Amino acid sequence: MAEERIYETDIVVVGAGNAAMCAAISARENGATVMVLEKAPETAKGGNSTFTHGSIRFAYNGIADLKQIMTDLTEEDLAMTDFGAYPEEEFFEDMCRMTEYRTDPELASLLTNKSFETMKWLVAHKIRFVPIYGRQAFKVDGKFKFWGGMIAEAAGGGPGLVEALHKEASRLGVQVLFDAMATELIHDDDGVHGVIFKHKGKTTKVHAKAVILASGGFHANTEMRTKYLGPKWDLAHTRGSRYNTGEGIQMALKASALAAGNWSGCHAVGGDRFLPDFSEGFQKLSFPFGIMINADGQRFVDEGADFRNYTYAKIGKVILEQPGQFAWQVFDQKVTHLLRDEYRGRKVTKVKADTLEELAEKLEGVDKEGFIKTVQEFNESVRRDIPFNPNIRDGRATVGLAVPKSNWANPLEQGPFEAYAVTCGITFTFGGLKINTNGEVQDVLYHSIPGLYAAGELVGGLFYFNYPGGAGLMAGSVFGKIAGENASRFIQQLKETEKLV
């Protein structure tokens, strides 16, 4: 019988996405030895971070700040672009507004306050950021104008971010084990002392002075989804990583950690109706420029309530509530040039027709008469006296409809018309563990569990109901860095105490 291998290190990080690797890098640069346990094989590393566009939201006060983050900006870029400003106060207000003022004020304040500082830290660790032209800014009158508080993404998107973080961690001497699924925390009355995990199917242990949990939520766990999010969530398509099945949260709860946040809520988008689970290219997020109709042929949501990145994370839930859990997004030729890249290519369920009557025949599962009536009423209600502008909340609204459209309302008149079938896709869950501002996991008595820290999607309390686009990656980076710093400080205090003894 082979002898069981037992590892030892200062800090174990569970997970290998953005939050986890920020924690690992932070802990290592603060003097700790670090081991990362990644459940996935190396080819699928990075959790949900790999499936993002790498878009990240942070506070900035103008061009001088942005030059420190997007170091490749040229004078030509600056001349043709209005980046505006996004002060910390506005970021904090967005966090409050998007969550209906339920976000944990201490955590939200820390997120917004530390966002720019953390971006500079990422840049110092060789993470490269570039402007999000095309998705967050459209060229109007020869100039790009950014909107919605989000202007940068990691070079290479989510995969590029993950690769850069892993490369930097390797350079610093962080050890990463792949195919290593954490199953249980080693803990007693004095705190957490390591992790039991399966490495390539073999149960083993790593003894450590601190553990940082950063293994994501439970969006890919159908049983937990249905238990906590409720009926129909087993029918939602699953985006992102297939490995985010909630073990990190469950391990902590078994060690008396306190649950926190919006356990019945999640980030859920609209995307292709028939694309398989865990597929890239699922999202279809240009809905503010058209209309969405359900099986009855009726509109059911204000598509132009706000900028896309303030509404897209809750639109999936609304689609899931429709008959058959699907909808169609409909556009005319006045706006099809504004559709994001995800609408092009083969991974789309699309129909096209020269007239609305022909389109109605092609909308599978839709009441044809209901659709024609809806479009006629919509077209008649549009404020045509207000100019259309995709870069601002233009106020081009409808008048007199039961379901209004507040901005970017264009009558559907100019064929050929295009329609895309969409359904709900769950990205990540909002419920998780209670932490304090040091990243320390709290127990059910609201005391810190010695040696246990958390960051990323398994932290509860930041997001409720909705989500400002790009805030998830920023939260992972901010709280990952904080967890790494404080876990290292905790270990140093332990070592000093041991010397005294």
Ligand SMILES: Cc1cc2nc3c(=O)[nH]c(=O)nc-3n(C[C@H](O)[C@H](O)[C@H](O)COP(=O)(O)OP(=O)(O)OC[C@H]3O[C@@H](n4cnc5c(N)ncnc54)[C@H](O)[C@@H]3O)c2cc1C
Contents of the next structure:
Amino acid sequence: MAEERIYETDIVVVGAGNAAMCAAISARENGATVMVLEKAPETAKGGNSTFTHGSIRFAYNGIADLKQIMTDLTEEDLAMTDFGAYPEEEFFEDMCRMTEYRTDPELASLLTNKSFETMKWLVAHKIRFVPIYGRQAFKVDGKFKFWGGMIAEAAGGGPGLVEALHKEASRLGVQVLFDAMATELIHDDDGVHGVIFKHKGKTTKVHAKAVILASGGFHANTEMRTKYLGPKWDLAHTRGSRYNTGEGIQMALKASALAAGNWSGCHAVGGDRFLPDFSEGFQKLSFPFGIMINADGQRFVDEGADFRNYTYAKIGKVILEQPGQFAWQVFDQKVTHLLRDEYRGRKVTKVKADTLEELAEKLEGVDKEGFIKTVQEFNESVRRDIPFNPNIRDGRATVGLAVPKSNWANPLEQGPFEAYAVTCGITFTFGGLKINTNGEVQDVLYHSIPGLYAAGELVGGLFYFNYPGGAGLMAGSVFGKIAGENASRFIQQLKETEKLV
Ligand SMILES: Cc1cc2nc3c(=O)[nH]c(=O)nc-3n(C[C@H](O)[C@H](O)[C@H](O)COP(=O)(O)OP(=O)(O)OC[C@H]3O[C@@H](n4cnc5c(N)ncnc54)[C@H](O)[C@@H]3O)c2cc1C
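Structure of the form predicted together with this ligand (previous: the form predicted alone):
Once more the chain from above appears, this time first in line as the rest of the complex follows.
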């Protein structure tokens, strides 16, 4: 029989996405030896973080701050762009507003206070950021104006971010094992001492003085999804990583960790109706400029309630609740030039027609008369006296409709019309583990479990019902860095104590 291999390290990090690699880099630069266990093979590394655009939300007070983060910004960029400012207080207020004031105030304030500092730390670790011109700013009167509190993305998007983090971790001497699925924590009354995992199918152990869990949520686990999010969530399409199936959370709960946050909530978007699972998901996020209708031909949501990066994450749930779990987004010719890149290409379920009647014939699964009636009522209700402006909440609303549209309401009257079929694509789950502001996992008696830390998607308590775009990566980086620092400090203290003994 082959001899069982047992590893030894100061800190084990479970997962190799953004939160995990930030934790690993932070722990290593604070003096600990670090081993990362990643369930996926190397070719699929990076979890959900790889599937992102790399868009990241952080607080900044103007150009001087931005020059420290987007170091390639040119004078030309600055001259043609209104980046505005996004103070910490506004980020915090967005967290509160988006979550209907449920967000854990201590964690949310840490996220918002530390966001800029953490961005500078990422830059110091060779992560490059660039402005998101294509998706977060429209050119009006010759100048780009950013809106919605998000202006930057990692160079190379999610894959670029993950590659850069892995490169930096490797430079610092972090060891990463792929095909290594954590299954259990090694723990006793004194805390956590390592992880049992399957490495290429073989049960293996790593002894450590601290463990940082950063293995994502459970959006890719159909059973957990149905159990916690509720009926119909088994029918949702799954965006992103196939590996985020909740073991990290379950392992910690077995070690008496406290569950926290919105276990029945998740981030879910409207993605192409026939989107393949475990893909980017072909989200369709320009819905604020059109209308969305269901199989009955009815509108069912205020498409213009806010900028899309404040509403897109809760739209998937509303679509899932519609008959047949699908909807069509319909646009008039006046706005089709504003549709994001994702509306073009082959993996798009699209129909086009010169008249609304012809379009109605082409909208598969939709009640034609219902659709025509809905559009007529919608067109009659639009406040045409208010000018349309995609860069601000323009207040161009409907009047008197049971389902209002609050901004960017344009009558559908100028063909050719375009319509795109969408369904619900789940991105990640909100429920997870309770941590304190040191990233220490709390137990059911509200004590820190010695040696157990967590960061990223599997932390519960930050997001409820909804989510401000770009906050996922920022939360992973902020709490990953904090977990790495504190786990290293904890080990340092253990070593000091051992020396004294
Ligand atoms: C298509 C898509 C687009 C997105 N776009 C953005 C965006 O632009 N900006 C933004 O802020 N957020 C975005 N998000 C959300 C964002 O991806 C997450 O909030 C963030 O990446 C989570 O980081 P994480 O490190 O916690 O998890 P992940 O990046 O998912 O990493 C978790 C890792 O743990 C591994 N793992 C799981 N179980 C185990 C186990 N048992 N043992 C070992 N390893 C395990 C997984 O394989 C994975 O590599 C997007 C998500 C998707 C799916």
